[in-house]
Amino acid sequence: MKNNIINKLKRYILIVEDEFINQEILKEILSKEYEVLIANNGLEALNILEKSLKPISLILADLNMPIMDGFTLIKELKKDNLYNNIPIIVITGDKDSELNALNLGAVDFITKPFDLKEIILARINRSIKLSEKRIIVKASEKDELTDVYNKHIFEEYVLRIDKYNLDELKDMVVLNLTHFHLYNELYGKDEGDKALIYIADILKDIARINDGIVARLQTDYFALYINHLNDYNELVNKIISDLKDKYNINISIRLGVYTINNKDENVESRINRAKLVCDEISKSNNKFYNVYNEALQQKQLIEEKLVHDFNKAIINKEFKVYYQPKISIIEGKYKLSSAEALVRWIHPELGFISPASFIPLFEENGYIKMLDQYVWNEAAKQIKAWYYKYNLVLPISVNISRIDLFDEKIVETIEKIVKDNNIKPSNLLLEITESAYNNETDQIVEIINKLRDLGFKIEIDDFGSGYSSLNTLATLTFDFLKLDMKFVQDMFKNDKTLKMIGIVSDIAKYLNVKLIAEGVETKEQLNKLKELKYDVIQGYYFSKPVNNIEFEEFFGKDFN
């Protein structure tokens, strides 16, 4: 029904003609299909366009008129962004005039004396349809705010450029307005939009100069596909200078550059590589662009392989759980109190892979949830195995990531692991890193309370590493507080750090929770922590993380 109503609406045509008889003839021909407006010359036509509340679909203009002729009218219309897309058909009987008008931007012509009614209507209908189609295509291609290409169309045009410029070296450039959300918050979204439009215009100029195209990828990210540049300092300085001149403040930018050596490479992959090096630029003001190199390429290839091999690694148990002892030092008596489960990857091709290489990667893509559950299961099985082998229960702590805490079934999952292995909840200690509860505190408090009601013990890991430490202590209930290892590493570098370590000890005693220090490597560190009344020590001073067989050597060992 809606489409039928739209189809019945008449489009507006503006006839610009100084002869009354010609006006009447054209009006008679067109009025059944179109709403017709009349102007006697070019100047009058411009006034009508300025005042009209209805969009004009086509202008039918005579070339020879007083005050302002058709040629001048066309020139004026093409200079104005509001009107330069309106198709113009000229009325003339002079062949030379037809050619001049077409060169100026007219789309068609009608000869005098007038053609048959059907021919005139056919020419007008065709011109309007082609114009509207072009507008629709352009609107679908462009970002609505900045009038640069959207990502999908940008990728299509990159392929077309490559097709006809196979031997030309090109760069994929990703530009980011660093912390642009802060600019929006300070000056408002309208001002932020103006800044985005302005930088898009700068990038359009750069693209034109360097035979390229530009797109807006997302809110504050743009992409350029341009001829290769050996040095981007001049380009970066121009952008920064233009922005500073316009806004009198520094809108910080950063660029990632990826030079295309293989034009068969997927366009999205090229964009991702440029964005990768863009995002790796630090907050330092002395570096504004980064170039993708072989080392980064190798790093990305390895990361892609790790992601690809993840599921197979889970099935084949390539992930090995290592255990680092936690030693109780209460009243000067050192004894094994528990262990922390730490995952390692023994890859069949790449060998031993450090957690630092794959944990952040899996946190980013969501695989960390599956990996964590794998470790929880392995740890629970080990508690059970050591109980049956040595008739002792050694609690093992496992890490709970931020992603885990947003799983609606996390409580049921952990409870099932404990039941399946016939161990007590208090034997599987749950370490929650401080960074996991910077936000959404209510939901996390609810989950932790459910777990503690079931008998699980909660460890707050990496305490002091974030910004919400004291708030955490006030809102969460827990059983162990683990000091971030950076404090231990720096404890003798300045008095302030040492005093903070002492304050954390006082807090733990006040809250009546056990206090753990990790990262302990020297006897000097151990003695000071013992003096400050820490309860449990973890670190290389006693042992690095070891496999389950090696760990059994600690059972019954005298650590004094």
Ligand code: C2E
Contents of the next structure:
Amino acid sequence: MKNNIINKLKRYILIVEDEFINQEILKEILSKEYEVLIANNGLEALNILEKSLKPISLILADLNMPIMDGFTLIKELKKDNLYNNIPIIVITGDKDSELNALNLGAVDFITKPFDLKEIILARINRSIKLSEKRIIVKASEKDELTDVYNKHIFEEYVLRIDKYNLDELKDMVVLNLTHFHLYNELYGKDEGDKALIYIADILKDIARINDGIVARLQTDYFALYINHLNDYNELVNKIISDLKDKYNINISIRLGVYTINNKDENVESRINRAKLVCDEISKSNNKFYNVYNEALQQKQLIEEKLVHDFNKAIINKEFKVYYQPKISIIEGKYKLSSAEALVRWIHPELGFISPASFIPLFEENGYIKMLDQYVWNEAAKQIKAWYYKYNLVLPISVNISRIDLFDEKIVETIEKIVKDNNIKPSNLLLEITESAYNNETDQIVEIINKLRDLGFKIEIDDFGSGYSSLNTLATLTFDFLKLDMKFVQDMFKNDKTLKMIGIVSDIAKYLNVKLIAEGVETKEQLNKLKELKYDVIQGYYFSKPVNNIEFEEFFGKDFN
Ligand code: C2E
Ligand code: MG
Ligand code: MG
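Could you switch over to the form predicted together with this ligand, since the one displayed so far is the form predicted alone?
After this comes the whole thing, all chains and molecules, with the earlier chain placed first.
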């Protein structure tokens, strides 16, 4: 309906002609079908274009005019992005100028004295139609910003390429600009757009050299369909160095490569596979490209399933909290001092799943908050339950993810959990992994101080695994320090590690905090740590994490 109305509206034609009589003749010919605007020379024409709110569908320009002639006008129009798509027909009586004008970019010519009215109209109508078609094609095939294909057209061209190159091995490559949104925020949208345009230019070159095509899929995702390459290092280096050296843009990229073995596979699925590999790289960080393989796909499918199944798992209580004893070894007397709560997922189809497989996923999508609160609550309930059953209070430590620390309500949440279960804050120990302190330190210091004021005890988990270990010690107040288990595992492999383990002990003594070693598996490790004055030991040597029923064996057990 709307289209019909638009079609009935008359298009605008600008006549640029200095002779009044010619103006009148052309007006007479055109005004039935078109709205006609008149300019007396090139300069006037430019003024009209600048002021006109209506799109001009065609310009009819005389070549010989005072002030600004037709040639100059055409040159000016071609220079301007706004006007260089408007078709220009020149009016001329001279064969040579006609050729010149066509060379400059005019689409057609009409001769003076004027031909039959019908001929003139036909030429004008045809030129307008052609130019509109070209604009529509351009708008729908190409991405406006970067002038590469859009996804839809790309998919069609991939099929066309396949059709004529059935035997050639091809790669589908998806490229992403790493942390592009940060770049955009840092330098502004215009600079972001420039980066996209430059990368598209580089990719066009690459596509040309490798018999392929390029498309922009989404904001900062591009796809290439090119001849197969065995090694992508050179290509990656070229892109990065071109961006840097040619365009002065410091942005990293990652590529996912999927080699097409089966040309019957639909194009969308090929793109998805390449993108999947591309996205996988962000998790490892130290690579620029990755090639698709079945194992990777399997891993991603499982991850997707885990994310998908999360809510159901919470409702069905598929998450189980296991407990691992922490044994105090002070003065050679071994006794159970607390337990660490460690979550497991007993999945109805996949069976036992270790937290290492799902915690990082849920940290990424935010589910970790719900999961952790569930675990904290279970641990608090367990403290209460054992108190009623055995008349003893066994403190339990829970893990706090760095994501939890961004939650403004975290202090209230934890406080409520201990209140609801009627336990003392000092019995729910809070383990915060060292790497959590790497950023947003002020906020974290504030949260930790609040929690300590309320009586909670803070344990720094995995100490020595992060980048700012000493800084952590200097900025935070805490109660327990737990050495990262890597040190224990390597303690007899070299003298340096052993020396470090000793130094950490000195630091803990100096700071007056209790020192814990985890991952202790052998008697030799235990004895050495005892010698180095470690206070608490956690590890398979004493026990693996077990469920709450099995754990009850440890009450009253002699660990010496
Ligand atoms: P973590 O907090 O450092 O926990 C210690 C991990 O070491 C546990 O792995 C434990 O089973 C394992 N471990 C204990 N003793 C030994 C030993 O002697 N040898 C070896 N090789 N390993 C030992 P798990 O249960 O797989 O947990 C892995 C990590 O997942 C935990 O490291 C923790 O960062 C995270 N995690 C576990 N449960 C939760 C939870 O409820 N919430 C959050 N946010 N993270 C959790
Ligand atoms: Mg822990
Ligand atoms: Mg740890």
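The structure displayed is predicted, hence computed values, not measured ones. The term rigid core refers to the most C-alpha atoms you can superpose between the two forms while keeping them within 1.5 Å. Residue numbers count along the first chain shown, from 1.
After superposition on the rigid core, displacement of the C-alpha of Asp535 between these two forms stays below 2 Å.
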